[in-house]
Every structure is written in C-alpha cells, then in structure tokens.
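Encoded as structure tokens, the following chain is the form predicted on its own, with no partner shown.
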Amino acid sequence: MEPKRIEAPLTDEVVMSLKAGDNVLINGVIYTARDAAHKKLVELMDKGEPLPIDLQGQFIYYVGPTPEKPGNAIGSAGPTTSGRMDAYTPKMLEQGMKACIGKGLRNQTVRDALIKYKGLYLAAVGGAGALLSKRITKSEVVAYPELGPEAIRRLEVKDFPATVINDAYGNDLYVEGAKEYAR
C-alpha cells in the first residue's frame, strides 16, 4: 500500500483518518525532544508558564541527533525508546501536541490520551538514523540548548518516513500484528 503524504502541523482532520497500520510520509516543521526537555516542558506547563514552542498540532520527534558532519542538516537521526516519555506524553497531548514519533510500545496511560486528545503514535525505523536523516533539510536549536543532543530542535522534514502504531480510536498496531502472526 502507497505511504500517504501528510503535512505537519495536523489537523484533528488528519489525525482521524489515519489508522494504526498507515505508512505515512511527513513533511513540514515538527520538534525533537527526549526526556530531560519533556521534564523543563511539563513543569512549565504546571506552573502555568508559557512554552518555548507551540505545541499546537504539533510533531514531537524523540530523537538526540548525532553532530551534523559539514553540509547535512543534521548528524544520525535514530528514534529513541518512546517509553521514557510515556509519563509526560498525556500533558503534552493535552497541550495541542497531535503525534509523537519514536520506537517501541506506550503504555495504557498514553494510549488512552491518544484518544481523549485525538493523537497518534508513530514509530520510525529504529537503527536507521543515519538514512532517516537524509530527510531532515533542515535543523536549528530552538529552546534548552544546554541539553544538547537532547535539546529541542525545529525540524523541517521532507518525506520522512513512519509508521502509526497506534491511532486515536485505540488501535495498536503492535497487539494487532501480533495477533496476525498467531493465525
């Protein structure tokens, strides 16, 4: 089946057409961040503080790029384990963020938010960073540069490959495929 081409920032539109399983291809601006600026992030949202970036609609790519070699955009561009930011992934979908990008399985307390909030998980290939980086055309620090691999990056993206791991009605690719297999 044909990737479908989709344009960050989403729409609530988008999000509800996509289904666990979809092959998409993004492209526009989405954001990096890993645990210690989700961390910065969620207390600022608790105290009420305004965010360095507009999570509206937005993408959260977890991913600590490796240093750009001269002429990229950026260095190896791998996901990181989606899990450690399961604890402050809710807030952030509560705060406009419509998908995040990363690998392996979120727990029950994300997937249910992914509903609430109309969001979707993705994953991108583990272990591939350095081609998943070839469809990075652009990068900048935007907030926590003291982090930094682990600092937010604007991304602008061109046919950068994921796949929806789980959908906003509930849908989880990794249970479904498991019980494909099984038959």
Second form
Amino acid sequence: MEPKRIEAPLTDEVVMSLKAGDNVLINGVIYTARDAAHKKLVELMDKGEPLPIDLQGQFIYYVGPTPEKPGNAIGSAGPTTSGRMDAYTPKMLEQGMKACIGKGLRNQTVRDALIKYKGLYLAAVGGAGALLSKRITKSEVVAYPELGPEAIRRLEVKDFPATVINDAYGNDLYVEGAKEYAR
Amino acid sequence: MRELAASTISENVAEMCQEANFYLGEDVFDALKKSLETEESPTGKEVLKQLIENVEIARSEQIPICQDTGFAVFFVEWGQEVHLTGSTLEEAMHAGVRKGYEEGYLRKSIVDDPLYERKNTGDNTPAVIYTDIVPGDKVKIAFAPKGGGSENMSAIKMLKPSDGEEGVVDFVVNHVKAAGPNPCPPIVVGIGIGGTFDKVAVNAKKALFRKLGEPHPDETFAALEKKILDKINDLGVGPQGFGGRTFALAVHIETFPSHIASMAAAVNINCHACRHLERTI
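To complete the pair, please output the form predicted together with its partner chain; the form predicted on its own was given just before.
Let us now look at the entire complex, which starts with that chain.
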C-alpha cells in the first residue's frame, strides 16, 4: 500500500482518517523529547506552569540523535523505545499533543488515552538512524540544552516515514501483524 | 617479553569505535539481505529494504547506523607474554573510547550515578571490559557498541536441571515473545547456558560477538540454536514487530559447565544493528 502524505501539526480529521498499519510520510514541523525532557514537561504541567513548546496538534518524536557532523542538519536520528514514556503520554495528550513517534509496545493506559484524546502512536524503523536523518532538513534545540542528546529539538521533516501502530479506534498493529504471520 | 605501548591500544580502540558504528559487518549485512528473500510480509519487506538502505547510507557517509552508539563493551584476550607500557589497560582503553566517540560524532550515552543524579559522563566512558589472560604474545580486542533498547530486553533464570531442553527453549521463546517489537527486530539472540549467575550473563553477551552464519561447534547445540530460531520466527512478530517471518536473524548459544544443583540460563538480545568487530595487535 502506498504511503499517505500527511502534514504536521495534525488535525482531528487526519487522525481519524488513519488506521493501524497505514504507512505515512510526515511533512512539516515536529518536536523531539525523550525520558528526561518528558519528566521536565510533566513537572511543569503538574505545577500549572507554561511549557517551553506549544503542544497543540503536535507530533512528539522520541529520539536522542548523535551529534551532527559539520554540514549535516542532524546526526543519526532513529526512534528510541516508547514504553519508557508511557507514564507521561496521557498528560501530553491531554495538553494537546496529537501523535507520538517511537518504537515498541505501549501500555493499556496509553492506548486508552489515544482513543479518548483522538491521538496516534506511530513507529519509525528502529535502528534506521542514518536513513531517517536524511528526511530531517533542519534541527534546532529549543529547550533544555543542558540535557545534551535529550534536549527538546524543533525538526523540519520531509517525507519522514512512519507506520501507525495504535490508532484512535483502539487497533494495534503489533497484535494484528503478528497474528497474520504466526505458525 | 613483547612491549606494547598504551597509545597503540588507545589508537586501535578509537578506530574500532568509529568503524563499528559506521560499517555494519558483512555477516549481519548478508543476513539482512538474505532475509529480504524469505520474508513474506509486504510491510516486513519494506522494513528490511529501509534497513539495507540505512546500512548503505551509514557506510558511504560515515553516519552512525543507529543513533544509539552504545555502551562500549570489550572482550580482551591478552597474551601473557605482552607487557603494556605507558598506562594501565583500563586507562588506555578509556582514552581510546573518549577519542573515538568525540571524533566520530558518536552519541555519549553513559550516566555516572545510575539511580539518582544520572549525569552524563560526557565521553561515553566507562566502558565494560572483560579480560582473559591467554598464551602467546598477541592481544585480541573484540568490541561491540551495545544499544540500550535491546539490552533492556535481557533476562536471566536459574532453571532446575530437571527443566531440561524444554525449560531452556520455553524460557527463551517466551521472553523474546514478551520483548516483541521493543529490541528493534530482526534481532540476534545471545543465550548463555550453565555456569554461575554472573558467568551465564557474560556468556549470553559473548554469544552476540560471534559472527552470524557460524553455528555452535557442537552439533547438539547447533541444532538447539536452529530449533529456537525457528520457534522465534514462527511467532510471526516479524521485522520491527509489524508482522512477518523475520523476527530473528540468528540464535547463538555459549555454554559453560554447571554446578550439579544448577542450570543457569540467560538471554541477551541485540538489534539488527548487531555491531561487532575484532582486531589482533
């Protein structure tokens, strides 16, 4: 099946048009955050303080890239394991985040929150960091530079490939895909 | 006695850190290409194509294959007729890691205090170094940058001798099934059997250093490797867990004699970026 081109940030209409197993190519602006940045964002939410980035409609990409070589927009930039962000994801969705990109299993609480807030969980190909870096045309650190590879970055992406794992209807590609090929 | 300068060790280690992260070994690359021929799932094939293209981009542009450039793990076989001059082995190797990770634009992924502060050491040290003293006047260094995502999917179990082959197979297959898409399949599965609690874990790690396509030298264990590999692939998890026939590229077993009361087993998983290389100095 041909991948669908979608724009970031996302609208509810686009979220609801996508199903688990769909391949997409993302274009536009997305933000990065992994363990340490999530912890800081959720601490701010709990205190009711403003966040360093506006989450409305946004994609959050779970990545800690390698340092960029001179002349490159970014270093190797594949997804990290998403399960470590499970504790923070429902709050991120509540604050307006529409989709997250990582790799690996999400817990039931996250899957339920995706239905409740009309969100998507997508996977990029884990370990394809060199290839994915070529789809990122610009990168700048916008918050928490002291976290090094865990800082929040604003990325401009062009045809960034990802696959919908959990959609807003409760479907799960990890469950359905394995069923089809198990013997 | 052969004299060997610490700087020679450091230089070699620095080069190895970069080489392993930019150039996936032919053994693993061949296994990926071969799996593209046998994979049945269209989505699985698409993933494998991306992985092959990724390896090619990394090689041609010297970009790390994966952004997780790993914990630096070394197995050193030190010939007992070699005398190291200039610093200790540990210092020499750490100097190499520091240089290799800095100059190669590799990610520094190590934090000092594992529980509270978790502050990045800034140079990817310390490394994990295992040293064996062996006969001769050569030094063999094997290196693997070990990714955290796949390392987190490791397990150890003190089985009973009566659990037998079935006990080992069930433990490994159930564990790998639960790990599912997390360790970035297609994976390489390292298994240790026998020894103590600590020894079996080291052997599971050591199993990941073996070249793909080289079965265990003992026929019985080679057959067990094949049996476990088939069972893992029959789970249908496939590349990246999207469904398919290629969940694992290889299963490697390392054994050690066991206490009469014990049968330890350990699983250590590597992702498809199974980076490992060795040099003899």
